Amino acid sequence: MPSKKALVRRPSPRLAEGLVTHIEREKVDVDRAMEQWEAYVEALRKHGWETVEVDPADDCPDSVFVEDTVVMFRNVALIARPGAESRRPETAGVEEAVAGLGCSVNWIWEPGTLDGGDVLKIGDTVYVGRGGRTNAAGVQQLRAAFEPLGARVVAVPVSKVLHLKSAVTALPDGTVIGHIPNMDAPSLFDRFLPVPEESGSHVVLLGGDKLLMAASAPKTAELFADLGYQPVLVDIGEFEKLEGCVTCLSVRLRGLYS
């Protein structure tokens, strides 16, 4: 049986200082963000996920976006080297957590940079966004780590948004979903469904036909429901002010050995 563990990390008290790249800075309510984070974690638990809380990194404003620190393929954890230097201290606690879960641990080394938010896995295909936070050396090192394990690695240009998964994620049947204005190359995906809202591009597969997604995308939720899926909506508005989405706030570990 696939494992259902999810790494999460509580927001830093300095969350409001987090990086913004492609949007205008807005004031972040840290107390409200904590409430939203707790509701997000509860949604995972309610749908059968065991959450594993990584040690807090209070001095790192962006540390709640734990997905950027590691990429999983089966039982192998590839510790990222974030493209933003200020985020690199975030990886130590995550490395400790995945090692404690029995993962085989590899690393991205200088001069490579890689953010986990740039990696979208669909079966054994691993799409990796080449853009502002992930460089060519990072893509090469990801290939070297995962192709011997059976992965097919496909590089995708990213220039309009922060990460590849800011632009696209995928439904349970492998159909890629995205908001066209945020995409550089929709034609790279064999099956693609455009969505009407930017935040509708982001889903976490909870299992079966259930999709965790942002409450800020009601039209997209209606579209998915019409296709037979069950949207599970969470309010992550404070994190969206920092270019965050539902995928950023956890690392789903589905391939751990039992």
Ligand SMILES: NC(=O)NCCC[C@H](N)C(=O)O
The other form holds:
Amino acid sequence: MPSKKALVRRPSPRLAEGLVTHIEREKVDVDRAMEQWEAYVEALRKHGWETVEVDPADDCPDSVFVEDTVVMFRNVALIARPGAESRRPETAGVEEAVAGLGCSVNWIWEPGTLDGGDVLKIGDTVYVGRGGRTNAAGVQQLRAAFEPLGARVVAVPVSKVLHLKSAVTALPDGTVIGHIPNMDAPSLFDRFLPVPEESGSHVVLLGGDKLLMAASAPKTAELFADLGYQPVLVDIGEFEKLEGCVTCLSVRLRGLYS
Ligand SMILES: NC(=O)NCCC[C@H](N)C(=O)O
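Mind pulling up the form predicted in complex with the ligand next to the form predicted on its own we just looked at?
Every chain and every other molecule in the complex is listed next, the one we just looked at coming first.
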């Protein structure tokens, strides 16, 4: 049976020093962030996900955004090379965790840079954002790693937000959802549904009709409920101050068998 494991990583005590690129810096309450993180992890568990904690990286303020450090395709874990230098030490602990879970491991190498937040998988199609964190060499290396495994890799320009998945994610039926003002090229996606809120662009597929979403997107949650989905809302406000979203706080490992 395919596993329902999800990697998560406890926030660093230095979280408030995390990077901010496209928004104004706001003061982060680390205690509140910790409570929000616990509730996020609990929501995953409640919906059948076994959470695996990567060893904390307390010296790395952004380490809670574990999605950026690794991209999974089938049983292969492609270890990212984050575009922001301050985030590069985050990958060592993640590599150890995925190897321990039996993944095959591959790497993005210099001069490539790639953040996991730039990679959106829909079936065997792998969209990769070329933007502030992922460069052309990173895109090429991703293609070289995943195309032999059957992936169709589609590169997407990203200039208005931090990562591709800050702009778009996808519903269980593969419909891409996004907030149009944040997108460079909506026409690249075969089936696209605009959403009314920026944070409504981010869903984590919990299984079945359940969508994990940020509480800051109530109108989008209503839209999805009206389409027959079941939104599960979590407050991730402290992480949103650092350009984080629901997607970046975990990595679901669906290609492993256990
Ligand atoms: N995948 C994501 O959306 N990651 C969010 C990363 C936020 C972090 N402050 C950063 O700038 O790297």
